[in-house]
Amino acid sequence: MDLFFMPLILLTIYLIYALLASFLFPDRRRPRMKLPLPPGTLGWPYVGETFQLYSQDPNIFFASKAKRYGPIFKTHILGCPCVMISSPEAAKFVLVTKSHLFKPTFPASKERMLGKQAIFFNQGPYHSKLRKLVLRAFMPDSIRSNVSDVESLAVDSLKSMEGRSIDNTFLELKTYSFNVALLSIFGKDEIKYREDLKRCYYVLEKGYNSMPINLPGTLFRKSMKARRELGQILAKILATRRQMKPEHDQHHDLLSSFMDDKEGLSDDQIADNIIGVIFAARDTTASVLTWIIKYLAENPTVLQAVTEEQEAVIKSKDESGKQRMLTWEDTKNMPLTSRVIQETLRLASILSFTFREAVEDVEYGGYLIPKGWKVLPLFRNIHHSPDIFPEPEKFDPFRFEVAPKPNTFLAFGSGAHSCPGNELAKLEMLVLLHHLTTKYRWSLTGPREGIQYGPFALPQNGLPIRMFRR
């Protein structure tokens, strides 16, 4: 049989099975409707409107729905009935005010790949403990000692890209962000495990958006095999750490935070959360950096201003006789570069939405959000609202000279489940941009229009560029 048709055949079988199951075994847990559901359509049984969502730019799908039905509407995607919300007030309600009524969740296939005990999928005391442990390793007091190591990784990454045509900038930057993630998790020991972890993780990530069909030859099956192997590698790393005598263990990384005996995390819990942190740290940061490179190339006036800011950092170090390596204090003296990062996070909105699930029937705006339904705050819709950000399609870092209104800038989420690694991500971007703008020039060599999703928003073809020394 032609292998080209195999995925289509497997998908067809899966959907037929799902359709029959939805008719033969209807969901009996559906609550009695005392309030109307939000407006909108649910599409076909089980399949819902998934094909409509992924057959076009997802943002067009969300924007057209919001225009037709308003800031709250229902749909059915990825096998789940969903309520979409696209106003700052609704986002605050779900993520902050009533966050205890909406647990974080992902599609079941992603939960299986990352691990159900990862921080993303939990709430309550267990989530609070995990968040405390992650923050312990990622707060400024902890990561400021890593600046020189992050800088070395940035310098090596850019050096590997210079003087050549780069077919996919995003893939190059994924290696950089992956190495920074491993550094933050394992400390300087990460070099010992980098290649094995990278090999398995690259297989795992290919299945993130695959249908959960556990048959030989499917991406899902291959990804789950890589996930098991990752667990075995992490078990060996944990065993090695435990063999170290306490007086010789000077680690202050995320793994050490997780292994703190007082916290009592199991090895499986540690593994789920390490894999989850890699997932959260890798593609997102690389995506943002890719967009920054595109926006700066298209806005030479902004690029010149950023370059001058970064050259001023170097000049101040030369005049004071300080070492040329960047310090934590240097990264706090880059206001325009920081605004470029903020504006990129807003305009690109690589995380278009997040998943929550109602843990009980919830009323909002006169509508019922039934227990078990997914709730998706649409970050991109909020970031691109002309009522909140004038000329929303324009790249304008100077708009962030005035702090945005509350609940309108949600690049790192909001509330108890906001991204605990945002300080590390900003450090990682600032350090790379310092060396990029002061040492290199680049030009775009591919199409300037178009967005692709995998699953995060990216410039078309991962942004092909040509990069050379200044």
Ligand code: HEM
Second form
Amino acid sequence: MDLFFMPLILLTIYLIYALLASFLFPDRRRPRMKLPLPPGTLGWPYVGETFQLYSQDPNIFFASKAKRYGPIFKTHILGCPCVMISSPEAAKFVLVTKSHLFKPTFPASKERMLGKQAIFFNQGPYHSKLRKLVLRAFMPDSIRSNVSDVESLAVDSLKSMEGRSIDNTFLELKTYSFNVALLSIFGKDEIKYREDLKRCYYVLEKGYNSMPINLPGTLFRKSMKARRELGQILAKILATRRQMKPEHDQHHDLLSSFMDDKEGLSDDQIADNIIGVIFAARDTTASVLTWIIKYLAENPTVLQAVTEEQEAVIKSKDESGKQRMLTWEDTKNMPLTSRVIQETLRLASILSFTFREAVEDVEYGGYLIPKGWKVLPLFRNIHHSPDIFPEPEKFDPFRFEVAPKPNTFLAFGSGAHSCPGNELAKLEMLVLLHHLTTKYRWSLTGPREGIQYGPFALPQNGLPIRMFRR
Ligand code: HEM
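Please show me the structure of the same protein in the form predicted together with this ligand, now that we have looked at it in the form predicted on its own.
Starting with the chain above, the whole complex follows.
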């Protein structure tokens, strides 16, 4: 009897193991292409090398791996087998030339909070359509009419920081970048909705990095509630806009681009993408500005040169009898300040990497990237490579007097999903820096060293400073 059942029991155990293993260790699935996997180690089953990554600065983990294995290597993190890439050529392959083979991928909880129809999560014709609509609202011709409104927001924001000790510069600047994002989405109507949207969005964002546990009292639950409320507020805004007579609708903002009848987007699709744009625009721009304030304080010669450039803008307007309000043309006449922004984007690399997933088995450089594996282009490693940017740890805006080589400057990504808000982000930073350098001085009052991730790279404690009028 025992002998009769033994093979059956063994087979059942094997089948259960195989089933579990296929879920838990997807990297053990046999790839179809007969090519070697990239060099590197996968660590322990399931946990992989997650502890090695999170027990130190993640950039040290990536840099030491790249040094040991070269620009393409494998690892296993948070239950996912991954291929990390750190050469400009490989980044171009994944993000541009073969972007259709690598889909964007995010944690499921993030997708639920932002809304799965947001631009980041999609590929193909729906993504191309959204991209066209977003680019239409954020291209230079559309945002040039916003300069004076952005300027008012910058002036107000700096005034609110004046003459006091600021515990967390990043938090202050997040208010500025939030208001600019709303301005670009709703135009001048922004002010009507600001407080309601702020109340809900601020609760929503607290849950972005929470565990997706939907129980009373959890951050996730509170965030999802705020997400539903945001959806209701947006539905009301859409209804109000629809009631406007077409001849009175003078809007040229993101909302009107989305609401253009012939585009046929549903209210849910519009809501997901508005929340998505606020998410993409807010912490990113605020953290880059925080780094600029730090680097300028630490490099007085550069600060002096930027201040002189900005004073020259005011002087030339005064001499020609023009109003002092900035114009789009003024912001195009700030070469050194623009290089300070570019160098900060490189040095701080606030997005250390991005995520993709191979949609089929892909060959690159003689290696196999198996279907389902995550692929991470390591922006920070490229930006900190001494072969590409000599003395990479030095803050040197003058290095950008010569244009960087193709695919080596990836602060705004590249290819199909590259940042459509980059012109707005640059405008927003230039305008704030104009007023900051010509009217204020500041000193750093917290630790000089240390980076925290939230998830974007930030100076320690959000950069405490003291700011006073010149
Ligand atoms: C300095 C500030 C900013 C930085 C460093 C930045 C960086 C990036 C990067 C690297 C990507 C590509 C991510 C990937 O390929 O996975 C991206 C995408 C995106 N960014 Fe930005 N961004 C900034 C500001 C903004 C602003 C102000 C907006 C909107 C007003 C915006 C809207 C978006 C959107 C909608 C996407 C997704 C595009 C797509 O999936 O097709 N970003 N951003």
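Everything numeric in this text was worked out from a predicted model, so none of it was measured. Residue numbers count along the first chain shown, from 1. For clarity, a rigid core is taken as the largest C-alpha set superposing within 1.5 Å between two forms.
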property: Rigid core superposed: L78 CA moves 2 Å or more between these two forms; result: yes
